[in-house]
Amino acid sequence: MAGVTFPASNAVDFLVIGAGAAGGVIAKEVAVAGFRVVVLEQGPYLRDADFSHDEIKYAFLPGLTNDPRLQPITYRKSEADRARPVKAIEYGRQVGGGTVHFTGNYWRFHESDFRERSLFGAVSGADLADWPIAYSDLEPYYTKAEYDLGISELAGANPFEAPRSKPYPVPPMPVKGSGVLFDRAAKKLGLHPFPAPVAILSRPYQGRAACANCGFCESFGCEMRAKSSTLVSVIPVAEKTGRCEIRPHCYVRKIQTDDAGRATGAIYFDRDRREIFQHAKVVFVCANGAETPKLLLMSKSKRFPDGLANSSGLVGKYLMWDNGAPAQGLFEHPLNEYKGIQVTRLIHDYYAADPKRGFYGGGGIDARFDFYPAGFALHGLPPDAPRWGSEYKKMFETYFTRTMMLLSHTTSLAQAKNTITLDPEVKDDWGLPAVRVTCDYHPDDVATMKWLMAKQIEILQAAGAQKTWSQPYDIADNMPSRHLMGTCRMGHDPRSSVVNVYSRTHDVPNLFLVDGSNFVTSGRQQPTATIQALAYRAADYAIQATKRGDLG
């Protein structure tokens, strides 16, 4: 049974912070195990018709993203500067979170993401890290992810591929021109491309339907149900034990805690700007990596004088950036990129750090189109390209058909300057403080996003382009950051990581943080196979642990 609601004076056993791409994993596993849980998300619970191919309504204005008009952000690149308004974050704001209208790439961390610092050594500048978990630990858990949700690709396809007990559910996606021309070109040059693993269905799957090709993935909301979202796969089933409330329009502003420094529950506001308090036995907080800092610090008290959890001092530290950079093709014939999904083929050659190159980093390197129309016509064509005119259009109508783009994903260091803090002069419209990012690269970051470039320009010329272009390398330029990692990290010493090895807070004992907060490092770019598998192994901790009775 689907609409069960709990009353707010009552306790439920699980308290979910946030919908998206951990939170309906949490809502799911702990809804199948019993426990009744209510899921606070401060957006809307839309369905498949409330999708629409608007680009200007997503891809230009925040249509499922948060809307700096309500919530606004500020940067700078350090504390030496005033922060200005900016979207320099963005997130998914509705039941689903970023998981409705992201790219679709779902990558698994290799083995060595979690062990880089024993294997590169120190990074002068930064905070370069073990995690306290290994791959092994979240094996099972990815399966799972993939199983529960439906992922799209083949095993052993990837030879740089950490080991797996199961292949993948689904068979690869058809392959695009893209694709195809980034497969030849790449083993031309030696390379290994294979079939990118991504979360839209290439056939039906558990109900759902495949995916039409629409073309209209990144950004927007799949009406097929052939992206797999939390919304249209984990999410219905936690809401069908009868134990599960999904809460839209709830803005948390504060977890509140007993005298022994318990979390007893969470006030927000309701969407007619009441304030309410949701008791609950254990929470959680899915509020992705810059919202999740913002509510512990919001969540003072006399016990936690600077923001909950935060005894390490530690909360909001090491942001790290979606880092990586376009480089484009112009080709003889259309290709018509605009078709079918983003992204079908990519290559891992260059995934490891390398100390041969001199600098920390590497990334993954993917063949894409990630334009529309009207965005294309604005930020696609070269920078040598007329801005206006017959010359304009003319150059318009041959680029946008003929063009592919190579993108790379690239590492971004751990640096304790870069954080999430609150704005002590900006609210939001609800009075409350605004998040104020401060960030920049480390020189290593840059040093990769370069090296890695020459290798997509040399791979596009390989492939056959006729001209190629690239983008700058300035932080600003890179802008927003939809990947947000490393802000509550996890360790197993509470004076240096926020959370523990299930995502737990170490100040806190039924108090869990999962997202991509808890991040130590920051893979490849592709967080969401991760932070999903973190948040199944964190529920499965949960659960085991409440049924004990180790969560008081």
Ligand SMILES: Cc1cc2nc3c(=O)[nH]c(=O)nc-3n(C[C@H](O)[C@H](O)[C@H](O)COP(=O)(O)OP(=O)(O)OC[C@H]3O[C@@H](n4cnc5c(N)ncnc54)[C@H](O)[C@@H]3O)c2cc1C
Second form
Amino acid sequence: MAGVTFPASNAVDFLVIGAGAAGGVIAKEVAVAGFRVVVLEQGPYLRDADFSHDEIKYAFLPGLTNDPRLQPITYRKSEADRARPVKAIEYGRQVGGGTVHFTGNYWRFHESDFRERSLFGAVSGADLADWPIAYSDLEPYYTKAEYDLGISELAGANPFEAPRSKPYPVPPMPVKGSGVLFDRAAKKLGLHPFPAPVAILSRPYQGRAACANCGFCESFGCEMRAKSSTLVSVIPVAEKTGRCEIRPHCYVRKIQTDDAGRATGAIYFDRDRREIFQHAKVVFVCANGAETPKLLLMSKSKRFPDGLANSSGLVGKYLMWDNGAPAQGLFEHPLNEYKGIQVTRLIHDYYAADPKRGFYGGGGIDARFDFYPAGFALHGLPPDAPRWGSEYKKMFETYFTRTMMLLSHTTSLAQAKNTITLDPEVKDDWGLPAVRVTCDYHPDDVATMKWLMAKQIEILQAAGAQKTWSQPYDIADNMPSRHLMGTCRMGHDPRSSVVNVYSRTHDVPNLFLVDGSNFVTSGRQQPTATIQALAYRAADYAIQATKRGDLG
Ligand SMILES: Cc1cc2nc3c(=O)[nH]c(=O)nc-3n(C[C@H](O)[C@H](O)[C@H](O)COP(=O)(O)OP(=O)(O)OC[C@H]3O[C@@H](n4cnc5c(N)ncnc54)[C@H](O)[C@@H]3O)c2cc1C
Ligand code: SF4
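Could you drop in the structure for the form predicted in complex with this ligand? We only have the form predicted alone so far.
Complete assembly follows, chain above in first position.
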């Protein structure tokens, strides 16, 4: 498709690095507001016909995600350990980023998420802090995201939901077998199950088709365009303005600054690995909670010797992990959970942290089935099942159709020792340093998962499970982390945060960072709704500031 192209030597109004959940939103907002924008995305620009239902390609190989063969990741539990190459983090690597293949769970934060330090108090060994903004600051932008992208759910169905200014634009998805059993069991236990808010269309919306329940959803792209990725929702709107150029296969290695300390653009490798410098008046980095700090750390210069926007020393610090644990149950009758989207029912009864529990933390629990046939054959059966032979085959046949999972999504405490840094030894295929992840659970993270696991088993049993099983709690069992949060913290004070309340860096006036890196706390996972609300808010601010002449 021929679109607008801008010469690299002319400064565009906005440069966006990363065309994912946040980058797609920023591109659309600034283009619609009349500005010229170039979006540099390291991955390809895929179309509907590029997606298939190939489990090996997408669930085992990095069909849509970062490829450790080209861009290795190293991991260690603590600074004392030697980092070893392992795919510790996973993110979508294409136009649309993680929204192309994500599960689509779209949870707004609760009001309490923004002030847990005040509500709960300090947690030893962690840096639990309040956000510098309140839920009410983000509410209009959550609503904007839900309407622009297309989110299905019923307003008010979740009794713990924060106030909202508008109902959802699309009704909830039809309930699955797991949802029916979960709903009944949770109600029996006095809990409050509700339909899952998802970035998946239950009805045609804005020219896109409704979900066909094809069953290849999590980890797959949607050839129906029913998954509300930025690829099929906001990015086409941005391109239609004639002011937005999406440039795929462009891997940014450095953000340049001038003598005055302002960003002037970015140097990237194009598809043929030639180095190009794109000039820009304002730069938005939306490369996610791992790649954004990596890029800032690689962008050091004489003026910024510790990395760009890093006068606080906090770039890369406070990485928060994708915490949660699965419990599975076997049922008498077939549930055929492999059909349809992953999640249709969940609870937020245990969401709020409660000091009476003796530890910080809380979570949501949803009913789902996270397996496709080959994955289930390898990892889906209970730990005591035989690994081969006729008994194994019989079990596979029975369990594949009769199993469901309750998955918790739990808090991850911000700890200064959990970081993204540049690996001093391992390089990627372009000769750039690999992302090095240093991360381990806080004891309260583990306590929360264990506490919720007892609730998950209780619900499975109330639902009539004949047998239940779960997994141990080691961070290695919870890899890769797909929710990359907290590495360029938002705050008022430049000494204790990297970006301000509008995601603008304290150090470089025309540089914004908008993605999971802004998070001060982890909520209860499912960060994308909040990432996109932050993106709408930052775009709104940047547009007004540019019009006033404060930025460009
Ligand atoms: C299998 C899976 C299921 C998930 N399910 C859910 C869910 O149900 N709910 C939920 O809320 N979240 C889910 N997530 C997480 C969700 O995808 C992310 O939270 C979200 O996409 C993050 O948005 P972002 O804007 O921070 O970054 P991304 O969407 O990751 O976008 C960043 C983009 O920047 C590009 N990029 C990075 N570095 C560079 C560079 N140097 N140069 C150029 N481009 C670059 C990347 O290729 C990517 O396209 C899931 C993730 C996975 C992997
Ligand atoms: S289950 Fe629905 S939203 Fe998911 S990939 Fe299939 S058609 Fe698309």
